[in-house]
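Just one chain is shown here, as structure tokens, and it is the form predicted alone.
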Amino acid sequence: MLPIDDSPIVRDGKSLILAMDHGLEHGPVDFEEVPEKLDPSTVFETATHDAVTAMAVQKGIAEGYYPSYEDDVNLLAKLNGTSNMWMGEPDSAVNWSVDYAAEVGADAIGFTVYSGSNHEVEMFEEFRDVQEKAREYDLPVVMWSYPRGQGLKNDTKPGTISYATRIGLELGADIAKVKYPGDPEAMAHACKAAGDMNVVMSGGSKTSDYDFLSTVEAAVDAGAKGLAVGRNVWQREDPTRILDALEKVIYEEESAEAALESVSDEDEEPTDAAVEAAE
């Protein structure tokens, strides 16, 4: 691992990744509610926000849009990808190098591995690859730790992602980005697990303010390191409010009631879930 406190992509020891590779992994089908952010431009402005550390995105979309947000933005290169077309058991073809990430401007370099897939051994190999090329431009790694394939009947079943957040930490990745293992005494296992390697939580489906936050909450609690996070910020109609909320419950580690209060309009009635949870 690097020490990455000093990385551009670490704020006060804690990541909000701000994801968009979902273009290439699900398709349009993500942009039906939010038409306007088939626009990359338009996730570019919202990853300008204080609380963003870094924004993933593959490489025609850094190439084409990232130098317009150079100063505001921290770039981190999603190597590998693949379409959600592929019906193959899960692998990811690897669609850029280092090499060419870093003369792009990249901050950090992004991996997915499918541990569990029968590619695995090729996967683990690659990152190799890549976590050593990185090393010599002095780029922070993030692996998706992602278990998956046919012997995997459930992903997210705390032992797997334990194990996943391990993988991360074995094979030399500083950050790992896992899903949630359903509650917060899993998740710390997950993060001890992980020994001094940043964990952080992904983002997931859209859920409500409050389902998200607390989930977030919950997370950073039992020891992850923030977040990353893609539909769960840019298919809200105002993002910027969710991001303020996540500034909140991240950095300052106010819970997801205070977040949501705080960030309320003054003649705005606060929803159900966070009355209910605050009584």
Given for the second form:
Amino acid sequence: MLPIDDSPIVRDGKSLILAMDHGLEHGPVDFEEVPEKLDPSTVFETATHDAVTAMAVQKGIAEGYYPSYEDDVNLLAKLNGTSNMWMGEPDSAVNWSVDYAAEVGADAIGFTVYSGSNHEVEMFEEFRDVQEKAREYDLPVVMWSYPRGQGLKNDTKPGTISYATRIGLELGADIAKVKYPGDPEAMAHACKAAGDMNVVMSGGSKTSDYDFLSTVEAAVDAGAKGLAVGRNVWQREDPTRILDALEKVIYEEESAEAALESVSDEDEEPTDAAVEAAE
Amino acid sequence: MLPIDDSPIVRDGKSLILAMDHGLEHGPVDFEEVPEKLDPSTVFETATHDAVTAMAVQKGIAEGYYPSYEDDVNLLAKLNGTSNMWMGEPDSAVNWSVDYAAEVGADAIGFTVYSGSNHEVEMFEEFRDVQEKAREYDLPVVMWSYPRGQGLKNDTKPGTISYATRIGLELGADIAKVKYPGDPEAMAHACKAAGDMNVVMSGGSKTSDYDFLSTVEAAVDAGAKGLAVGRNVWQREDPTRILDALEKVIYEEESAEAALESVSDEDEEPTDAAVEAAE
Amino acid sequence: MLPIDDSPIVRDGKSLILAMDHGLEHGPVDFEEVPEKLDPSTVFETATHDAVTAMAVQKGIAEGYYPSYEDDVNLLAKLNGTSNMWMGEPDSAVNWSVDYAAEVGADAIGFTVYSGSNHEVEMFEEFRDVQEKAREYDLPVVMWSYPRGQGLKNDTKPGTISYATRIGLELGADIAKVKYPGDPEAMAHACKAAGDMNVVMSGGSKTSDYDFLSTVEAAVDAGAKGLAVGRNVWQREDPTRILDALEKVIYEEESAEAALESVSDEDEEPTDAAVEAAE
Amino acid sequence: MLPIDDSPIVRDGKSLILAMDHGLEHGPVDFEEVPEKLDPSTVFETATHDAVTAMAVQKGIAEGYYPSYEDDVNLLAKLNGTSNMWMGEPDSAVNWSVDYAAEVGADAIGFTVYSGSNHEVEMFEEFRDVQEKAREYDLPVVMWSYPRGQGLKNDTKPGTISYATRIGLELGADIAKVKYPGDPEAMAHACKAAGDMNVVMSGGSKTSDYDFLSTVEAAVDAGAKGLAVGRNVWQREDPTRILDALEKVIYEEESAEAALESVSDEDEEPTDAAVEAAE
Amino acid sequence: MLPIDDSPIVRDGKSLILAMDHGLEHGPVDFEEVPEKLDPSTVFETATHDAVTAMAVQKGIAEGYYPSYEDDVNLLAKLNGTSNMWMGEPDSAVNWSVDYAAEVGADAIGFTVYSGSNHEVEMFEEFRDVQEKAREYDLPVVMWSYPRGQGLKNDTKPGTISYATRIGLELGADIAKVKYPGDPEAMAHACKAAGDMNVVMSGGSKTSDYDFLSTVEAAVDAGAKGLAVGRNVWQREDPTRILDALEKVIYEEESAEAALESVSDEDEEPTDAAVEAAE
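Show the same protein again, this time as the form predicted in complex with another copy of the chain rather than the form predicted alone.
Time for the whole complex; same chain goes first.
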């Protein structure tokens, strides 16, 4: 962990990473209801939103599309990834070297680590090489810290998420991206376990505007320094609207309710029931 | 993915790759009915046809025969391959380094990836090394993208082919070679999943002129940027005639029927039944 | 083994290494009763105590916190480590290169070796690379020598501990850190098996002041050249007080009883029963 | 495959390779009836015969004995080999680097490939490294092409031998050494499958003069460009006599019968029965 | 194999290697009856005897103790070794690089190879790297050639020992250290199978003076070029006395009986029974 507040992928101490490596990790099935998003340009357009501090993609997408967006988008080079046809213990192929990521114009490096997998030792060592090479280029390193595999029944229980953030700190990540552990106290503990290292919440699968924003609000209140999100933004009909709201929740620390109201001149307000449930 | 329209292996935005690595992948048994084709010169002769934008062979064939054809044929160096005596999960040995392929005169690189195999992670990483090294030589990279292995019951179903093209895009291929998924809509989706990356259809085992050409026509209509073909050309008695027809279907976007007619002064017309069935 | 008496991590021929890699090896659960210690600064503060000759941490902690303490603390770069979610035979990922450890300012290198594990051969060879690279930087090497794995029923029996120190000597460690084998004669034999190489006792899980100090006293009497301790220091409410006592036991070779008395103006004296039991 | 007719290991387009790596592959048991041949000098003496274009040995034999024969014998450095105590799937350790083989004075490189073994992929890749390095030194490469392992019931059936020669051609060997497939048509097909690459027959275990020579005659008639032989030469009482005969059969394309006659002033003629059986 | 008669580890064509890597291979248990020998200085003292041409130790022992003996002792750097807690198929970790061994002052290299183990291929290849690197430093290479593992019921039967020496010759060792195969004829065959390469007998576990010396005598008579011995020297009360006797048996080719007599002014003569049994 090095100080990264001056990095382009951080704004006011926080980050909003828009991720689109789902074509590799999940396959085109993730685009079924938004087929136009199979064209990566559409998501790069979305990433030009001021709220987004970096866009995370695999090498081929970066090579093909980033040249048109390098003035408006910060590139987070997601170095590893595997298809969901992989049947072995959780693992992730290293598809991109740091050297070439730097050449393509990366502003930061992203790397998945599956602690608890039978490939943990191998992945830690791959992370070592990547992290130390990234230091030579002064590129911050974001660890997708996802305990998973043989020994793990439940990968979102509080102790697991705190362990995940701590592993990020111990191994030298600058930001750890973890799943939301279900409640704010657990998230607070996970942030505390990370010491001075930034923790960002992982966006997960698409939910309603209010559920999504209020989880982000809770995470930020608990100490999270932002969000790494994919489907909850680009699977939406109007990604700009949710980014407007996220900008308020994350950087201005507004409530989910207030943020939604401010963007809801046009459409969709939180139902009373949802608001009550959240209070 | 980088822009490759100016590459020698592309003509008017499309490619016709003549492949002859069957001696390694399948063994001499593929030459049983055309034993004279065991002599690679005969297939290099065929590859001098204007319709052919590149010939794909393994290292030893290139070393021995390409020097006589380098003025008339573009060389696609097929870097990996395995015999069909291999009993393990799908895998492919890397038989040729990019450095040496460039020295032998390669105009492009070909590499097989078996996503879904228990060797997926290893093959992705081999592909990384090859792709990044090919960038240093400005050589386009064609991925033979063939999901196969433990987790796959059916390797030509639409979702699998779309995943295959997407993996090509995400990992940095410039062209993905995939099997025809059975119908034009599925092919169209597979091409869309590839974003701006070119997709070429794999020729498969030998069929009748009409069946073959009308599948190519359908693929091109659906967005495929050409064909990579072996047996359907060089297992034929008259490879030139089928290449004449393919030239019309692929580059001039004529129908299979029209293309066949134009080359059928001499012999073999589509049967009425076949034409009807295709309408 | 090279002479290390002039090394900064040795004081009067002995060492007291404060270790805090528990966040990686055991997870945040080790901090449950002292949650403030999740902040590595608190332990670095403790390490400024004159009795501490080095602080052992993983790479990320060193990167983030050591710059503030480099004038007051000697850094022992613990190069390998694994989470306790790992379900395989004992193994430890190499998370830090010697080159980068030197760059971060390491005064010594720490490395775990699990002899008897099915990864023994691999770990010995990793140790070779690390040890020989450390020689280039004139950095002493501390082996965490912990026989463990398939073939070991009891990893603290005397023969095992003597084997552990001998392996340190044979493979080229400068200090071996081993568990206390249960009685002074066994510890004396383990020290003798190490030849001229220093042996330090491993602190283990937290016990009472008296039990802890009298074990250290026994180990030092038996020939141990100090202690590597974590939880028995930083899990205590008053780490400074126990370090005051350890300073007397280790460097001044006072008895545990005398050392405790000298620091007990304020609180907690050994119970009569405990003192009797130890006589 | 590169043109090798000008290579020292080829005479009039053919090769006779005398191999003596049996001490490694089979053990001293192969020398039981000719114990004096345990001394490699005796076989190097034999290799000075004009018919022999190269002698194939492992590194240690070359280091120790080749300096005395380098003016009279061409050295074929057999790079890999394994003892017959090996119980795993067919594999072969790479015991000699090309760089060092060149330094010792090699005129050519020999390498075993067990296609069909569970080590096929690994062996193909080892062959790649060796073949490409050999190109840097302009050293021809002879592949011992021996399909063997899990998937192979019968390693001398015609299809297997044709596949073996083809693999040699595809992977870049200059000569493939294969077992005799049992009949001339099968051998002819195997030679045809090799394109312009030379095929040499493997000598196999010791048989009678006539049986051996008539098999060589048949192989050469079928297109084989010579022989790689060990036991059928040096296990004989009079290796020179059989080499005299081989010289006639291979380079002068005499019949086995005629060759035997011309060397049989002294002893052992083909029995009538054997001659009849062969007609 | 290269000529090594001029090497410092050879005296009059023979070698007496004193080995002390038992602390690693067997553990401190080997020192139970001679605990003072846990101090490596004591064995280095013994190695200053004129009969000893080299002392074989692991890296750590060499680093720590050889500097005091480099004028009086030749160092044989034993590069690999494993603890006896290892439960896998026979294997041996490479604990020392040739480069660093040369830096520490090695006069020769020692390396164990377990032919027949499931690690045979890997160990052969490690031996290759070591042997070829040793050539760069002009360091002779001694192979501890010990067939062992899955396929071997009896590792001292004659055929196995002959195979062991032959493997040393074929792979490029300069000396092979093997177990005594039980009778002089078998030893003679093993020496013959080694060609011009030197064979030394392995000392084995401690036996009586007469039994030990008469086995050495038999081995030398059979062609062995000396002895590599550990326990039979340093486990003795008076190592100098047995070395005096070994000097006569090995270099002066005296009988065991005569050698013992000449050193027995003080103590312990062969019993009549033992002498008779040996006649």
